[in-house]
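Next up: a single chain in C-alpha coordinates, the form predicted alone.
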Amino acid sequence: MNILAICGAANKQRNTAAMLKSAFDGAMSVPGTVGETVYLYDLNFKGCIGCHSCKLLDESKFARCAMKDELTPVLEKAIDADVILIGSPMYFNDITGETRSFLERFFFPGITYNKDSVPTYPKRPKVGWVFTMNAPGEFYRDFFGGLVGTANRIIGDSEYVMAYQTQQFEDYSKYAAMMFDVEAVKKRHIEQFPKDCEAAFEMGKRLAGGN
(Lines of atoms letter the chains of each structure in order from A and count residues from 1; the text may use other names and numbers.)
(Lines give C-alpha, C1' and ligand atoms only; values in the text may rest on other atoms or scores of the structure.)
Protein backbone atom coordinates (compact mmCIF):
# COMPACT_ATOMS: atom_id res chain seq x y z
CA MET A 1 0.00 0.00 0.00
CA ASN A 2 1.64 3.20 -1.25
CA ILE A 3 0.73 6.40 0.62
CA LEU A 4 1.43 9.91 -0.70
CA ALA A 5 0.70 12.98 1.42
CA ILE A 6 0.63 16.40 -0.25
CA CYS A 7 0.93 19.42 2.04
CA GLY A 8 -0.31 22.65 0.49
CA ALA A 9 0.47 24.80 3.53
CA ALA A 10 3.52 27.04 3.73
CA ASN A 11 4.12 26.49 7.44
CA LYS A 12 5.24 22.95 8.32
CA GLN A 13 4.56 23.47 12.03
CA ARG A 14 0.99 24.78 12.06
CA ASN A 15 -2.55 23.42 11.89
CA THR A 16 -2.74 22.00 8.36
CA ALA A 17 0.64 20.29 8.55
CA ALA A 18 -0.25 18.83 11.96
CA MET A 19 -3.56 17.44 10.76
CA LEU A 20 -2.04 16.06 7.56
CA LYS A 21 0.68 14.37 9.60
CA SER A 22 -2.02 12.77 11.73
CA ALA A 23 -3.73 11.44 8.60
CA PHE A 24 -0.40 10.19 7.27
CA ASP A 25 0.47 8.56 10.60
CA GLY A 26 -2.91 6.86 10.58
CA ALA A 27 -2.30 5.44 7.12
CA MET A 28 1.24 4.39 8.01
CA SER A 29 -0.01 2.57 11.11
CA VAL A 30 -1.51 -0.07 8.83
CA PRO A 31 0.95 -2.97 8.27
CA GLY A 32 2.43 -3.13 4.78
CA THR A 33 2.23 0.60 4.01
CA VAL A 34 5.04 2.76 2.69
CA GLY A 35 4.84 6.46 1.96
CA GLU A 36 6.15 9.99 2.01
CA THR A 37 5.02 13.57 2.52
CA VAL A 38 5.65 16.25 -0.11
CA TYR A 39 5.58 19.94 0.84
CA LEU A 40 4.46 21.92 -2.20
CA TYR A 41 6.00 25.18 -0.96
CA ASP A 42 9.42 23.51 -1.14
CA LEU A 43 9.03 23.00 -4.90
CA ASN A 44 9.50 25.28 -7.89
CA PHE A 45 6.54 24.72 -10.22
CA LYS A 46 3.61 26.36 -11.98
CA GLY A 47 -0.01 25.52 -12.58
CA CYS A 48 -1.50 24.22 -15.83
CA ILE A 49 -0.66 26.36 -18.89
CA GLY A 50 -3.50 24.99 -21.05
CA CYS A 51 -1.25 23.43 -23.68
CA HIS A 52 -3.57 20.38 -24.00
CA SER A 53 -0.64 18.08 -24.68
CA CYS A 54 -2.17 15.60 -22.22
CA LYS A 55 -5.14 15.19 -24.61
CA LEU A 56 -3.02 14.27 -27.65
CA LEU A 57 -3.59 10.79 -29.05
CA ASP A 58 0.08 10.01 -28.65
CA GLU A 59 1.08 7.23 -26.27
CA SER A 60 4.09 9.17 -25.00
CA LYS A 61 2.02 12.28 -24.16
CA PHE A 62 -1.55 11.15 -23.46
CA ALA A 63 -2.73 11.58 -19.84
CA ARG A 64 0.60 13.07 -18.74
CA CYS A 65 1.40 16.70 -18.00
CA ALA A 66 3.94 17.96 -20.55
CA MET A 67 5.46 20.52 -18.20
CA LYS A 68 8.78 19.46 -16.71
CA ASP A 69 9.63 20.97 -13.36
CA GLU A 70 9.93 19.98 -9.72
CA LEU A 71 6.28 18.88 -9.59
CA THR A 72 6.76 16.30 -12.37
CA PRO A 73 8.03 13.45 -10.14
CA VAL A 74 5.32 14.25 -7.58
CA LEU A 75 2.63 13.81 -10.25
CA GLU A 76 4.09 10.43 -11.20
CA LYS A 77 4.04 9.38 -7.56
CA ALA A 78 0.42 10.53 -7.25
CA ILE A 79 -0.58 8.50 -10.29
CA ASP A 80 1.06 5.42 -8.75
CA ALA A 81 -0.25 5.92 -5.20
CA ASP A 82 -2.89 3.76 -3.53
CA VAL A 83 -3.86 6.49 -1.06
CA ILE A 84 -3.40 10.22 -1.58
CA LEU A 85 -3.75 12.61 1.35
CA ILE A 86 -4.02 16.31 0.54
CA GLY A 87 -3.96 19.12 3.09
CA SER A 88 -4.60 22.83 2.63
CA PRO A 89 -5.65 25.83 4.69
CA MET A 90 -8.38 28.01 3.26
CA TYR A 91 -7.27 31.38 1.88
CA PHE A 92 -9.85 33.82 0.49
CA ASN A 93 -12.57 31.19 0.06
CA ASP A 94 -10.26 28.70 -1.65
CA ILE A 95 -7.38 26.31 -1.16
CA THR A 96 -3.86 27.73 -1.39
CA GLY A 97 -2.43 28.64 -4.78
CA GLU A 98 0.15 25.85 -4.58
CA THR A 99 -2.54 23.28 -3.83
CA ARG A 100 -4.65 24.59 -6.69
CA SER A 101 -1.71 24.46 -9.10
CA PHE A 102 -0.98 20.87 -8.08
CA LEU A 103 -4.61 19.88 -8.63
CA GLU A 104 -4.70 21.55 -12.05
CA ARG A 105 -1.69 19.55 -13.14
CA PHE A 106 -3.04 16.33 -11.56
CA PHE A 107 -6.74 16.52 -12.45
CA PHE A 108 -6.58 17.77 -16.05
CA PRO A 109 -4.56 14.90 -17.57
CA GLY A 110 -6.92 12.53 -15.77
CA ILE A 111 -9.87 13.34 -18.04
CA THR A 112 -10.61 13.56 -21.75
CA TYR A 113 -13.05 15.56 -23.82
CA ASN A 114 -14.69 12.38 -25.08
CA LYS A 115 -18.40 11.93 -24.49
CA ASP A 116 -17.90 9.05 -22.08
CA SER A 117 -15.29 11.07 -20.12
CA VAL A 118 -13.72 7.93 -18.65
CA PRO A 119 -10.84 8.73 -16.24
CA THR A 120 -7.48 8.07 -17.86
CA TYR A 121 -5.30 7.03 -14.92
CA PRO A 122 -4.72 3.28 -14.45
CA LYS A 123 -5.42 3.32 -10.69
CA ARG A 124 -8.33 4.55 -8.62
CA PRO A 125 -6.61 5.60 -5.40
CA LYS A 126 -8.51 6.62 -2.31
CA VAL A 127 -8.23 10.31 -1.53
CA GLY A 128 -8.36 11.92 1.90
CA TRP A 129 -8.54 15.69 2.30
CA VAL A 130 -7.60 17.81 5.30
CA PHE A 131 -8.83 21.40 5.45
CA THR A 132 -8.21 24.05 8.12
CA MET A 133 -9.76 27.50 8.47
CA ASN A 134 -10.52 30.20 11.01
CA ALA A 135 -14.09 30.50 9.70
CA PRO A 136 -17.10 28.55 11.02
CA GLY A 137 -17.37 24.98 9.78
CA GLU A 138 -20.47 25.43 7.62
CA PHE A 139 -18.84 28.29 5.68
CA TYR A 140 -17.05 26.04 3.19
CA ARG A 141 -19.14 22.86 3.11
CA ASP A 142 -20.45 23.47 -0.42
CA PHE A 143 -16.92 24.18 -1.65
CA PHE A 144 -15.59 20.99 -0.07
CA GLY A 145 -18.43 18.99 -1.56
CA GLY A 146 -17.63 20.28 -5.04
CA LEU A 147 -13.90 19.61 -4.74
CA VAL A 148 -14.37 16.15 -3.28
CA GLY A 149 -16.95 15.39 -5.96
CA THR A 150 -14.45 16.32 -8.68
CA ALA A 151 -11.84 14.05 -7.10
CA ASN A 152 -14.40 11.24 -6.90
CA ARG A 153 -14.97 11.49 -10.63
CA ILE A 154 -11.38 11.89 -11.84
CA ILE A 155 -9.15 10.24 -9.24
CA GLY A 156 -10.94 7.97 -6.77
CA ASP A 157 -13.28 7.75 -3.81
CA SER A 158 -12.72 10.77 -1.58
CA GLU A 159 -13.58 12.02 1.87
CA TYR A 160 -12.45 14.88 4.06
CA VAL A 161 -11.97 16.12 7.60
CA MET A 162 -11.72 19.74 8.64
CA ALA A 163 -10.68 21.90 11.54
CA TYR A 164 -12.50 25.22 11.82
CA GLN A 165 -12.23 28.32 13.97
CA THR A 166 -8.57 27.45 14.38
CA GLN A 167 -5.95 29.34 16.36
CA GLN A 168 -3.66 31.32 14.05
CA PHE A 169 -1.45 33.25 16.49
CA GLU A 170 0.15 32.58 19.84
CA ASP A 171 -0.25 36.24 20.81
CA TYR A 172 -3.22 37.91 19.10
CA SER A 173 -2.34 41.29 20.62
CA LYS A 174 0.55 41.62 18.14
CA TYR A 175 -1.74 41.43 15.10
CA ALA A 176 -4.65 43.32 13.54
CA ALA A 177 -7.04 40.56 14.55
CA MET A 178 -9.50 42.13 16.96
CA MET A 179 -12.58 40.44 15.45
CA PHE A 180 -11.80 37.17 17.23
CA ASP A 181 -12.82 36.05 20.69
CA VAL A 182 -9.25 35.10 21.55
CA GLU A 183 -10.02 33.15 24.71
CA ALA A 184 -12.68 31.12 22.92
CA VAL A 185 -10.30 30.40 20.02
CA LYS A 186 -7.54 29.27 22.38
CA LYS A 187 -9.94 27.16 24.39
CA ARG A 188 -11.19 25.50 21.21
CA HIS A 189 -7.62 24.81 20.09
CA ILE A 190 -6.88 23.05 23.35
CA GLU A 191 -10.12 21.06 23.48
CA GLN A 192 -11.12 20.48 19.86
CA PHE A 193 -7.98 20.48 17.71
CA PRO A 194 -6.65 17.21 19.20
CA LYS A 195 -10.00 15.65 18.29
CA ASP A 196 -9.67 17.01 14.74
CA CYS A 197 -6.22 15.44 14.49
CA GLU A 198 -7.62 12.16 15.79
CA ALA A 199 -10.35 12.28 13.12
CA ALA A 200 -7.62 12.81 10.51
CA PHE A 201 -5.66 9.85 11.92
CA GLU A 202 -8.70 7.61 11.70
CA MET A 203 -9.41 8.74 8.14
CA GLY A 204 -5.87 7.92 7.05
CA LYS A 205 -6.00 4.55 8.76
CA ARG A 206 -9.36 3.72 7.20
CA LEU A 207 -8.27 4.72 3.70
CA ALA A 208 -5.18 2.52 4.01
CA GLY A 209 -7.33 -0.46 4.85
CA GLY A 210 -7.16 -0.39 8.64
CA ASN A 211 -10.17 -1.08 10.82
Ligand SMILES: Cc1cc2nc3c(=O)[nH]c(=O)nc-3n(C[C@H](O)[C@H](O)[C@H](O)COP(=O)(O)O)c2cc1C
The other form holds:
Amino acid sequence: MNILAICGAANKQRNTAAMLKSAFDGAMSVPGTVGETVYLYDLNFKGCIGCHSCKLLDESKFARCAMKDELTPVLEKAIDADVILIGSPMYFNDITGETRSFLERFFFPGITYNKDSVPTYPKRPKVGWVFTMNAPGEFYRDFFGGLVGTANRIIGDSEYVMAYQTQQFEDYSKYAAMMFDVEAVKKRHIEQFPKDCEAAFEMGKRLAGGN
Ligand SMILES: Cc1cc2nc3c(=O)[nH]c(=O)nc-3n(C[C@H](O)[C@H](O)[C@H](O)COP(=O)(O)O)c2cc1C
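If the structure you just shared is the form predicted alone, then what does the corresponding form predicted together with the named molecule look like?
Once more the chain from above appears, this time first in line as the rest of the complex follows.
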Protein backbone atom coordinates (compact mmCIF):
# COMPACT_ATOMS: atom_id res chain seq x y z
CA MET A 1 0.00 0.00 0.00
CA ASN A 2 1.39 3.37 -1.16
CA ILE A 3 1.21 6.30 1.25
CA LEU A 4 1.89 9.84 0.02
CA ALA A 5 2.03 12.76 2.45
CA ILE A 6 1.89 16.28 1.01
CA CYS A 7 3.04 19.05 3.33
CA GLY A 8 1.64 22.43 2.40
CA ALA A 9 3.30 24.28 5.29
CA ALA A 10 6.49 26.28 4.83
CA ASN A 11 8.12 25.23 8.07
CA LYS A 12 9.10 21.57 8.51
CA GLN A 13 9.33 21.76 12.31
CA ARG A 14 6.12 23.47 13.32
CA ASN A 15 2.50 22.47 13.95
CA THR A 16 1.30 21.33 10.52
CA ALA A 17 4.42 19.37 9.58
CA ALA A 18 4.50 17.72 13.04
CA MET A 19 0.86 16.73 12.84
CA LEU A 20 1.18 15.51 9.26
CA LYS A 21 4.20 13.43 10.33
CA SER A 22 2.02 11.82 13.00
CA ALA A 23 -0.59 10.95 10.36
CA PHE A 24 2.16 9.56 8.12
CA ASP A 25 3.68 7.55 10.99
CA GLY A 26 0.24 6.15 11.75
CA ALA A 27 -0.20 5.02 8.15
CA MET A 28 3.33 3.61 8.02
CA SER A 29 2.73 1.64 11.23
CA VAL A 30 0.45 -0.65 9.21
CA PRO A 31 2.38 -3.65 7.87
CA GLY A 32 2.94 -3.65 4.10
CA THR A 33 2.95 0.13 3.62
CA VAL A 34 5.59 2.14 1.76
CA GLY A 35 5.54 5.89 1.56
CA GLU A 36 7.12 9.28 1.37
CA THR A 37 6.49 12.90 2.35
CA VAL A 38 6.70 15.71 -0.20
CA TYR A 39 7.25 19.28 1.01
CA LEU A 40 5.56 21.58 -1.49
CA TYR A 41 7.63 24.60 -0.47
CA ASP A 42 10.77 22.73 -1.67
CA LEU A 43 9.37 22.55 -5.19
CA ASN A 44 9.28 25.04 -8.03
CA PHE A 45 5.77 24.91 -9.48
CA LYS A 46 2.69 26.94 -10.30
CA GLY A 47 -1.06 26.41 -10.02
CA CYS A 48 -3.37 25.41 -12.89
CA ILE A 49 -3.14 27.75 -15.89
CA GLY A 50 -6.51 26.66 -17.32
CA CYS A 51 -5.05 25.27 -20.56
CA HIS A 52 -7.74 22.51 -20.55
CA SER A 53 -5.32 20.01 -22.06
CA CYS A 54 -6.51 17.52 -19.42
CA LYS A 55 -10.01 17.66 -20.96
CA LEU A 56 -8.87 16.90 -24.54
CA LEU A 57 -10.39 13.80 -26.12
CA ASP A 58 -6.91 12.54 -26.86
CA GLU A 59 -5.78 9.54 -24.87
CA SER A 60 -2.24 10.84 -24.50
CA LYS A 61 -3.45 14.09 -22.88
CA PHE A 62 -6.75 13.27 -21.19
CA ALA A 63 -6.83 13.35 -17.35
CA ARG A 64 -3.20 14.42 -17.01
CA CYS A 65 -1.83 17.86 -16.19
CA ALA A 66 0.12 19.14 -19.21
CA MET A 67 2.24 21.55 -17.18
CA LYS A 68 5.77 20.24 -16.73
CA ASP A 69 7.58 21.35 -13.61
CA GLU A 70 8.70 19.98 -10.26
CA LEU A 71 5.12 19.09 -9.30
CA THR A 72 4.76 16.73 -12.30
CA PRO A 73 6.28 13.63 -10.60
CA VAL A 74 4.32 14.39 -7.41
CA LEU A 75 1.04 14.36 -9.36
CA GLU A 76 1.92 10.97 -10.83
CA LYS A 77 2.66 9.65 -7.33
CA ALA A 78 -0.64 11.07 -6.04
CA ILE A 79 -2.57 9.36 -8.85
CA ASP A 80 -0.87 6.08 -7.93
CA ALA A 81 -1.24 6.40 -4.13
CA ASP A 82 -3.57 4.32 -1.97
CA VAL A 83 -3.61 6.89 0.83
CA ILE A 84 -2.95 10.61 0.42
CA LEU A 85 -2.34 12.75 3.50
CA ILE A 86 -2.45 16.51 2.99
CA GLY A 87 -1.47 19.08 5.61
CA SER A 88 -1.96 22.84 5.51
CA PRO A 89 -2.10 25.71 7.96
CA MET A 90 -4.87 28.23 7.45
CA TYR A 91 -3.64 31.41 5.79
CA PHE A 92 -6.22 34.19 5.47
CA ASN A 93 -9.21 31.86 5.84
CA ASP A 94 -7.90 29.38 3.29
CA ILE A 95 -5.29 26.68 2.80
CA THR A 96 -1.83 27.97 1.81
CA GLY A 97 -1.23 29.05 -1.78
CA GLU A 98 1.11 26.11 -2.35
CA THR A 99 -1.48 23.61 -1.13
CA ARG A 100 -4.12 25.27 -3.28
CA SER A 101 -1.85 25.20 -6.37
CA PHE A 102 -1.19 21.50 -5.83
CA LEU A 103 -4.92 20.79 -5.47
CA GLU A 104 -5.83 22.73 -8.61
CA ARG A 105 -3.44 20.57 -10.61
CA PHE A 106 -4.47 17.34 -8.89
CA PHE A 107 -8.25 17.89 -8.83
CA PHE A 108 -8.85 19.41 -12.26
CA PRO A 109 -7.58 16.51 -14.44
CA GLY A 110 -9.64 14.24 -12.16
CA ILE A 111 -12.95 15.58 -13.52
CA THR A 112 -14.61 16.27 -16.87
CA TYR A 113 -17.31 18.72 -17.91
CA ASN A 114 -19.55 15.84 -19.00
CA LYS A 115 -23.09 15.77 -17.58
CA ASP A 116 -22.53 12.38 -15.98
CA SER A 117 -19.08 13.41 -14.82
CA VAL A 118 -17.35 10.47 -13.19
CA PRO A 119 -13.86 10.75 -11.68
CA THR A 120 -11.18 10.06 -14.28
CA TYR A 121 -8.44 8.63 -12.07
CA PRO A 122 -8.23 4.82 -12.01
CA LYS A 123 -7.82 4.53 -8.24
CA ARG A 124 -9.96 5.82 -5.37
CA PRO A 125 -7.39 6.53 -2.67
CA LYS A 126 -8.36 7.45 0.86
CA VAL A 127 -7.59 11.08 1.69
CA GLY A 128 -6.70 12.37 5.15
CA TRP A 129 -6.41 16.10 5.82
CA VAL A 130 -4.53 17.86 8.58
CA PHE A 131 -5.39 21.52 9.21
CA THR A 132 -3.86 23.84 11.80
CA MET A 133 -4.94 27.38 12.68
CA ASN A 134 -5.19 30.18 15.21
CA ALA A 135 -8.94 30.38 15.14
CA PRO A 136 -11.22 28.36 17.43
CA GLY A 137 -12.18 24.88 16.24
CA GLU A 138 -15.66 25.65 14.93
CA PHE A 139 -14.53 28.57 12.82
CA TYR A 140 -13.66 26.76 9.58
CA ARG A 141 -15.87 23.67 9.79
CA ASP A 142 -17.92 24.67 6.72
CA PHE A 143 -14.77 25.41 4.76
CA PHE A 144 -13.21 22.06 5.68
CA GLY A 145 -16.50 20.32 4.89
CA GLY A 146 -16.52 21.88 1.41
CA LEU A 147 -12.92 20.92 0.67
CA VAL A 148 -13.36 17.39 1.97
CA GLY A 149 -16.60 17.07 -0.05
CA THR A 150 -14.75 18.09 -3.23
CA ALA A 151 -12.02 15.53 -2.52
CA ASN A 152 -14.71 12.90 -1.87
CA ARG A 153 -16.19 13.48 -5.30
CA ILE A 154 -12.99 13.68 -7.32
CA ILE A 155 -10.35 11.65 -5.47
CA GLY A 156 -11.72 9.33 -2.80
CA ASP A 157 -13.27 9.09 0.65
CA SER A 158 -11.85 11.82 2.85
CA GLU A 159 -11.68 12.79 6.48
CA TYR A 160 -9.82 15.40 8.45
CA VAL A 161 -8.28 16.27 11.79
CA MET A 162 -7.32 19.71 13.02
CA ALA A 163 -5.34 21.57 15.64
CA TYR A 164 -6.57 25.01 16.58
CA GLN A 165 -5.31 27.92 18.65
CA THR A 166 -1.84 26.63 17.86
CA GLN A 167 1.40 28.03 19.26
CA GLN A 168 3.16 30.23 16.70
CA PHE A 169 6.23 31.47 18.58
CA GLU A 170 8.40 30.23 21.40
CA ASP A 171 8.64 33.69 22.95
CA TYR A 172 5.54 35.81 22.39
CA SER A 173 7.12 38.80 24.17
CA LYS A 174 9.37 39.38 21.13
CA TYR A 175 6.47 39.90 18.70
CA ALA A 176 3.64 42.32 18.07
CA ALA A 177 1.10 39.71 19.11
CA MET A 178 -0.74 41.16 22.07
CA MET A 179 -4.14 39.69 21.20
CA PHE A 180 -3.19 36.20 22.39
CA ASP A 181 -3.63 34.78 25.85
CA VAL A 182 -0.06 33.46 25.85
CA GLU A 183 -0.45 31.22 28.89
CA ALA A 184 -3.57 29.62 27.39
CA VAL A 185 -1.78 29.07 24.06
CA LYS A 186 1.23 27.50 25.75
CA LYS A 187 -0.97 25.31 27.95
CA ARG A 188 -2.90 24.17 24.92
CA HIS A 189 0.34 23.39 23.06
CA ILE A 190 1.56 21.22 25.93
CA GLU A 191 -1.72 19.53 26.78
CA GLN A 192 -3.85 19.45 23.61
CA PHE A 193 -1.40 19.42 20.69
CA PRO A 194 0.00 15.94 21.54
CA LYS A 195 -3.63 14.70 21.55
CA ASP A 196 -4.19 16.32 18.14
CA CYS A 197 -1.10 14.53 16.86
CA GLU A 198 -2.42 11.29 18.33
CA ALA A 199 -5.72 11.82 16.46
CA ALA A 200 -3.70 12.39 13.28
CA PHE A 201 -1.74 9.16 13.92
CA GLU A 202 -5.00 7.22 14.35
CA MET A 203 -6.45 8.73 11.19
CA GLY A 204 -3.37 7.75 9.16
CA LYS A 205 -3.44 4.24 10.59
CA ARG A 206 -7.17 3.84 9.92
CA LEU A 207 -6.89 5.09 6.33
CA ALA A 208 -4.04 2.65 5.68
CA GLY A 209 -6.25 -0.22 6.82
CA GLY A 210 -5.03 -0.57 10.41
CA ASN A 211 -7.43 -1.06 13.30
C1 LIG B 1 0.35 34.49 6.59
C2 LIG B 1 -0.46 33.86 7.70
C3 LIG B 1 -1.85 33.93 7.65
C4 LIG B 1 -2.62 33.33 8.65
N5 LIG B 1 -3.98 33.39 8.56
C6 LIG B 1 -4.74 32.72 9.45
C7 LIG B 1 -6.16 32.71 9.33
O8 LIG B 1 -6.74 33.29 8.44
N9 LIG B 1 -6.86 32.00 10.26
C10 LIG B 1 -6.25 31.33 11.29
O11 LIG B 1 -6.95 30.70 12.08
N12 LIG B 1 -4.91 31.32 11.43
C13 LIG B 1 -4.14 31.99 10.54
N14 LIG B 1 -2.77 31.98 10.64
C15 LIG B 1 -2.15 31.17 11.74
C16 LIG B 1 -1.71 29.80 11.27
O17 LIG B 1 -2.70 29.16 10.50
C18 LIG B 1 -1.41 28.89 12.46
O19 LIG B 1 -0.54 29.49 13.36
C20 LIG B 1 -0.87 27.55 11.97
O21 LIG B 1 -0.91 26.59 13.00
C22 LIG B 1 0.55 27.70 11.45
O23 LIG B 1 1.03 26.47 11.01
P24 LIG B 1 2.57 26.07 11.20
O25 LIG B 1 2.86 26.11 12.70
O26 LIG B 1 2.69 24.71 10.64
O27 LIG B 1 3.38 27.07 10.46
C28 LIG B 1 -1.97 32.62 9.71
C29 LIG B 1 -0.57 32.58 9.76
C30 LIG B 1 0.18 33.19 8.76
C31 LIG B 1 1.69 33.13 8.83
